[in-house]
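There is one chain below, alone, in structure tokens, taken in the form predicted alone.
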Amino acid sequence: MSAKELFQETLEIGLTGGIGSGKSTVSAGLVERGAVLIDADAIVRELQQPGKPVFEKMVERWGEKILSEEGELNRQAVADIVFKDSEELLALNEIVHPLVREEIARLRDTYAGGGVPIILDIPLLIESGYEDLDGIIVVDLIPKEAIRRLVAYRGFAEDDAKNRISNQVEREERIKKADFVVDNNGDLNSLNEEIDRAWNWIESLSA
């Protein structure tokens, strides 16, 4: 049976988790099983390209110190500013979030009625107050392990990883909002089993 036959109405499932939690692996696994993906991080990266409105507003606020030698956005330079100062982080969010929400809304309209579940991978899903979803999946990882993985596998400085995590919603608050929790505290095989469980849960929503 195809995914379109399984899902008679378009389900919209929010997917979130702290930085380093493994959201991208989970979203990719759900796409492999038949979902379509709206990736907020990918939208942000697109909107931060030179010449785009978000890029222009960020340069207007922080100047050329946030640019690389090639004139593109240096995301680490931005992170070094905003994750050490709550007012600067608020300013960044006020620049980025409205346009990201517009693009997410456009994509939701595009995929609506397609017969397959839509996964909205949004790191700040809880903070952003999305309410009109059929369910929320939280990818859970203890902060200590998230920091270790960010340093070991993604090249983060430990202080940078800690600062980013400290500026996100508390792990307990995220779990409290979840309709389904994916436990990513184990190995990759365990995570694949968790993704299977998540997909089975999504299927159950259409029954």
Ligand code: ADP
Contents of the next structure:
Amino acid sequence: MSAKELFQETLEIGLTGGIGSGKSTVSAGLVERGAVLIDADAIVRELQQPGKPVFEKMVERWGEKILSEEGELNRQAVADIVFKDSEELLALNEIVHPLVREEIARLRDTYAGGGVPIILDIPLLIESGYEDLDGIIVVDLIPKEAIRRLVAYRGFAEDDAKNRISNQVEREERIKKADFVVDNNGDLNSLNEEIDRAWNWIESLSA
Ligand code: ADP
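In place of the form predicted alone, the structure of the form predicted together with adenosine-5'-diphosphate (ADP) is requested.
Every component of the complex follows; first up is the chain already shown.
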């Protein structure tokens, strides 16, 4: 094995887009094609398990009204508080972000040097100032269709879907920061072709 193969550069690609734009679908497709995934939402869910640091801090702030009868986090109760009040949303972000960042940094270290492209699926990637990545993929979808899919396929109440979408950075701003745009306005077959294009682009970066 040559020195170059031994010390292969590990590409780190950010993946972002509005809620419901198709990030999870695209990241799963990129993993199928050979990438490893760091999934910020999965990390948040893990750190929100009873006894974990994010859970403890949230209960400290909002008390037992955000818990289910089983003593787990009641996500709807949290959503009802934070998506109607920007100060509460800020407070939630101040609890969640530093701890998630720490875990993301730990995973990046773990995968570094493996030579396998790392996809960082981070909903607020652009707002969070991850400047040191090798590229940013933005999954793009018109908001109206994102709302429709969230309601139809992921069980969101329509108001909740609308509130969440308007809380995210404007679509145009996101696209401006993209190195590669995945268009998810078509059906799942055309999304699959878009994922092929994205994978080819990632491979071209390491060539
Ligand atoms: P995100 O992770 O960005 O919130 P998802 O990948 O979960 O978005 O996509 C939202 C929903 O829309 C999911 O149920 C997904 O299966 C579905 N979906 C994604 N892309 C398409 C598409 N092109 N056509 C139809 N449904 C789609």
